[in-house]
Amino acid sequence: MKIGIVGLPYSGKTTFFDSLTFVGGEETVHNRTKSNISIIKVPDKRLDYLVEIFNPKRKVNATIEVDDFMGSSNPEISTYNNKFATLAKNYDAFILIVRGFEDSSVPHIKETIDIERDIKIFFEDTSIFDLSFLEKRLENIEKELTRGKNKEELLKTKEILTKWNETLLSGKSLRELELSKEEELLQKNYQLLTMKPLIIAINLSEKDIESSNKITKEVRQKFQTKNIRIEPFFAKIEFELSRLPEEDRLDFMQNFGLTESALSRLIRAAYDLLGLQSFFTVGEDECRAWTIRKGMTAQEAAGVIHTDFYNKFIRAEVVHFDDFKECGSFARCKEKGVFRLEGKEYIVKDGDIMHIRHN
């Protein structure tokens, strides 16, 4: 999975970006060049838990790649330029980074602060890519349907464009549609910028904490959708806060009212607007967490993990984390009756606890 981290100059999205790759003191090694590259670690205290109760050699965190795309800060040339189209295609979705505090030190590009405008200046350039390449595609099928080759399958696909183009003609986003088969497997292909699952991140200053829930909620009330998440976000703090050891972060956090990081809150409004989930492996040599899509099988699972182990399946072990947890242990879990056996189509719960047996 890659997001994309995106946003205007001084939004505060290369501080985000700091903040998820250097947790704990500990840095995540990246890429400066056209972007900042890293892969980072998704914070889980589920699998913090299972490592207290296995004390395993290895802690094995799922993980994301993060790209900071460094756009020019120059105000005459248009941050979501080809440069950016030409990355942004690879990206699983986006993360935008929107600037919602004051900074007299630090001038906004377009001068003042409008979370709403910002907003929209993401989703008019996106839609101009998408309209250009619809265009240029559906000319490219008028040109082929000439030809008289594949007329049927052609034909569909224009359907299928055209209707794409008449949506974002009408100012409406592509993440709006719900798709078939048929356009899904389009996607697949073209990767359209507006059909990207997108966060919305608030960059909001300290200040602005109490208030920080109807900011967002008006936010939310104008963009939010199936596949748009909006969260605030504390940039400052959470820089500060990646950089203290473990046992420090929750006083820290408490002293500014807040429960949680920011990070993991919009790391987990990624998994679900992707339809991720979590399942874990345990024992005395690795704990781990491992990525996958959700409604996949216990058969599926066991690929992700070694493709002999889906070709070779027999059986999935099953407990599900709360389940052990409130249990304490495998033993008591097969006493009360919540330590299964399932087959290759048991369909994988987000956080399962999964013993794969195989020839």
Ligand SMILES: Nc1nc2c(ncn2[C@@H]2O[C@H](COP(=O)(O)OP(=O)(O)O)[C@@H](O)[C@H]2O)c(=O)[nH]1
Second form
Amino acid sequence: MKIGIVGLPYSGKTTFFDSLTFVGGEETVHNRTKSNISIIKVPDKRLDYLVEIFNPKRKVNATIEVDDFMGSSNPEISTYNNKFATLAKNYDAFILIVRGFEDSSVPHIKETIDIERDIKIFFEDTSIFDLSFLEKRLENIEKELTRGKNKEELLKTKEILTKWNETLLSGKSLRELELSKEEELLQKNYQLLTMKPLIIAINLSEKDIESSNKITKEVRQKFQTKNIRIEPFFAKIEFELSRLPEEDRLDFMQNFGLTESALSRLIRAAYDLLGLQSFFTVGEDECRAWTIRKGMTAQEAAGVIHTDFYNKFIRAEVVHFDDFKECGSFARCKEKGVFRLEGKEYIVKDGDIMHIRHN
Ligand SMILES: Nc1nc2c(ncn2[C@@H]2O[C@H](COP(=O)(O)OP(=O)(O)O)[C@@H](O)[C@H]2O)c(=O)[nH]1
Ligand SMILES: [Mg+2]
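Switching from the form predicted on its own: structure of the form predicted in complex with this ligand?
Every chain and every other molecule in the complex is listed next, the one we just looked at coming first.
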């Protein structure tokens, strides 16, 4: 799962990325000419709790890949141009950093601070790329239709693409649509930008901490739809925070009246929007959060751990995290009847603790 950090120049993308990398990054590949990619641990309080109980040798968080691919050192993709559009297709979701902080020493390509205008620029530019893609594709379909092969399939595709085209022309984004299985398959091939989940992170200054809820509410009223999350954050504070030793962080945040770092919130939001969830495996060696798509079966989830577990799956022993926390031990879970044996068709829930029985 890859997330692209996008936004206008000087909005705080690299500041955000560098904070993430310091706090949760396992491995950073700094390649200033191409991309800056980092693998980020998805924070999870439930996993922290399991680690306290089982005291394992290793703790393994779920991970997600984040890329500061519009990095300022590559002026060719510093705005939403064609090159941006080509690269942006590679991502499963975007975090759009929008500048809300005033600072006369930091230039703004539009000269003034205007959160709504900058969000609109992103919406409009990405819609234009999608529209031009759809129009080209529709022209090709017309040509293919005259050849008379695969007529039925082409007509079906044409119908879908025409609908998407009209949605965009009416000023809406494709995120708002409910997709059929067929449409999902098309999107897999096309990677339309306005269909990708979007997190809008408004980068505010410290002096806006008190008004941040009000500012965010206004932006949400205008732009919140399906597959969009809108969150405020304070890039400069987060950056300083990430450089502090862990034990000093809480004090530092409290000085600003903050209770938690916004980075965890943003990463978890991305994880949710991508339709991802976690199940856990626990033991003395390792406590681990595994990433699966919502709706996956026990057998498919077992296959994420190991293909052998998929092929030789017998049953899954399952306890939900909440039940485990309430009972305090597996033995007590068995007494209370919340420890279950599930077959391969069982739909895994977010927070299930599983042990796979296999041949
Ligand atoms: N005052 C202030 N400056 C910031 C903030 N966030 C970023 N900056 C500064 O703005 C400049 C551009 O930030 P950068 O992260 O490089 O932006 P990018 O072009 O989007 O990658 C840098 O000098 C940052 O230190 C902020 O919240 N407040
Ligand atoms: Mg940058």
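Rigid core: the largest C-alpha set superposing within 1.5 Å between the two forms. Residue numbers count along the first chain shown, from 1. Every value quoted in this text rests on a predicted model; they were computed, and no experiment measured them.
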Original post:
Is residue 327 one of the residues whose Cα moves 2 Å or more between the two forms, with the core superposed?
Top reply: yes
